[in-house]
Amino acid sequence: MKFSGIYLKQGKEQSVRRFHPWVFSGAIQRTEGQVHDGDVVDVFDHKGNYLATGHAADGSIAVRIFSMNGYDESASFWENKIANAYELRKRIGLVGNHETSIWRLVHGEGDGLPGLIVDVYGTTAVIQSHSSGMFLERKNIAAAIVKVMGDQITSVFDRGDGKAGGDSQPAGEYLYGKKDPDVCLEYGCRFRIDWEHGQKTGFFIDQRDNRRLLGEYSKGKKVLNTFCYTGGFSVQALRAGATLVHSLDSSQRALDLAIENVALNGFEENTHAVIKADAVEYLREKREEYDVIVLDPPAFAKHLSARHKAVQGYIRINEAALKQIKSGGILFTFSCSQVVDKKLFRDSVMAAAINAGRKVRILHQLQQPPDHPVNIFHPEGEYLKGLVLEVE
């Protein structure tokens, strides 16, 4: 089938030839035919040589490439893509894992499917589209998931709550099956997942391995988990034997979920408390002294224009934590801002340490887990950065 064509300016094809999955609007010389947001388009160099196929998009990223070999609209196209992603998760031990039933099946560019996220919670697959093109393909994607995963999946839910899909986009729907039990496992800990209304697809799966690492530093310690959301870090700290864990968030809904998840795992009430507050303000008031602090804020910057402001935000919150933490304490600090790279984040934390007048040593440099793979040709996909610091 012939799709609309996008022709690049001379020399602008080099990034595509180097397998970068984005075509920026400034690289386009002309278009052939009517091109709308979400359309499948073929990309050509200035001489008319075929380069790739992807979804057209409004904005600076004009095409998100999902194939270098064309697209025939057959069911097998999506089945092959999903199967490739599924096989990776089998190889890293997530499929059929009796201790962990929460994992990511498709991670956008990392799996050659820009604009698409698919997370698995038990026997439910949750689709989240970050492009109109993937939203328009959601039924084909759901069918492919069912075909590839077979009886391991009994329902597929489409979040339908991103920017993709326009005003007509539904609030969310089951494309296959119906709602399954929503209590799932992460390294043996139980969590209730609200994939219909929660943030992202209901859980921050990318911190799975980092939460387990926190447990290694939590036995017998007093722990503060800021931006706690559903209490993932809190549960792992309590499981490891923390004497007291405080879960802090500005959202009462998040705190209620954290309380529920702590109870699901049978921990005593006197070992856990929730605090509704702004993290920086709470840390500056220095009401408590903590052995371990977790700083896992939402992205402070989603665009380059906000990067400077984000850096100031990271300095501010890390400085407050470093001033507050006990001598010999452990700070887990993270950034999920894609436009803040590892070096810039590390420099921001160093500036915070200087301001706080504390000496620190890096014990671990953290990142997203292997079910959130990074396409080596798309370094922008390495969004999660973390440091574990010992504070003298």
The other form holds:
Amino acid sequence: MKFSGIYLKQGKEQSVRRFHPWVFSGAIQRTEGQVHDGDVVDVFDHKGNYLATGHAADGSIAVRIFSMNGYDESASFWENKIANAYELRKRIGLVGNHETSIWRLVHGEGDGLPGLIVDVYGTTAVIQSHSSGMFLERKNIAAAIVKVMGDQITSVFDRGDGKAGGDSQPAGEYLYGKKDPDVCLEYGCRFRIDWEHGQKTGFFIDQRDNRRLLGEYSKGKKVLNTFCYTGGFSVQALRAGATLVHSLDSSQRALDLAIENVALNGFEENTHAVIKADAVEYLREKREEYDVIVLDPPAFAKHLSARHKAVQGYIRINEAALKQIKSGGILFTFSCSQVVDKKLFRDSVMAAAINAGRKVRILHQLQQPPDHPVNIFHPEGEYLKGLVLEVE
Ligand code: SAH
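If the structure you just shared is the form predicted alone, then what does the corresponding form predicted together with S-adenosyl-L-homocysteine (SAH) look like?
Everything in the complex follows now, all chains and molecules, and the chain you saw is the first one.
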């Protein structure tokens, strides 16, 4: 099949040649044929030389590139893509790991598949598409996952959310198999994952290594885990021997699962309590003596236009935490806003420390784990950053 063609303005081919996976609408000189949101399109330079193939989209990112050597619509095309992603997870020790059965198989641009997320929870793979193009490919992708992973996967669930697919889109469906056991492992701790209704694909897998690191600072400590979601950091702190953990979130559904996850791991009820509250309000009002505080808010800025407001948000929340943490306390603070880069985040936290009047040292600088790889030509893919601070 011949796909529609998109011809770039002179000079605009350079970023594509340098493997940046997005074509912005302003780079396009002309379009050959009718192009709709989600269509597969070939991209050419202004002289008509083939550059790449991708999914067309409405909006400022006009094409998301997934191939630089054509697309043949055969099953093997998607199998090769998934096999490459799977190979990396094997290499980093996540496939067949007895301690951890929760990991990311496909991380969008980081795996050369913009718009596609695939997470593995035990024997279930969960697909989430962030572009119409990937949404339209979901059945081919599910078939490829089953082919590549064989009997390690007994079901594939499609989240079907995001804007892709329009109103007619189902709320989520099994593309293969049926609902499988949903208790999975992260570094030996057990978690019930709600991939049908939970946030993202059910769990914030990107914090795996940072949750484990929290354990190293939690023995004998009183820990406050704000924005706790289903209790990932709380469980790791309890396992490491925290004397008391408070898990705070504004979502009751998340807190119910946090309680369940703490119980699943056999911890005493008197070492854990949940708090349903707004994190900033709680941090400002409460004068508990916490030794360790975790701040892991949702993305404060989804777009560049919201960056200034996001920075103010980071300063406010970090200042509140720094003001009340015990002397010698440890603060784990994160940002997952892609438009707030490492330096801006660090500067925001520094501003918070100045406002709080506390002396602060950086012990660790944290990031996303290797199953969330960053294409070096697409720095936008580096979104999770964190600091571990010691507060005098
Ligand atoms: N740390 C978690 C992931 C955090 S996701 C983990 O390791 O799994 C962000 C969480 O913040 C969500 O659960 C959301 O319900 C919660 N949240 C959003 N706004 C909030 C607010 N103002 N106060 C408290 N929690 C909030």
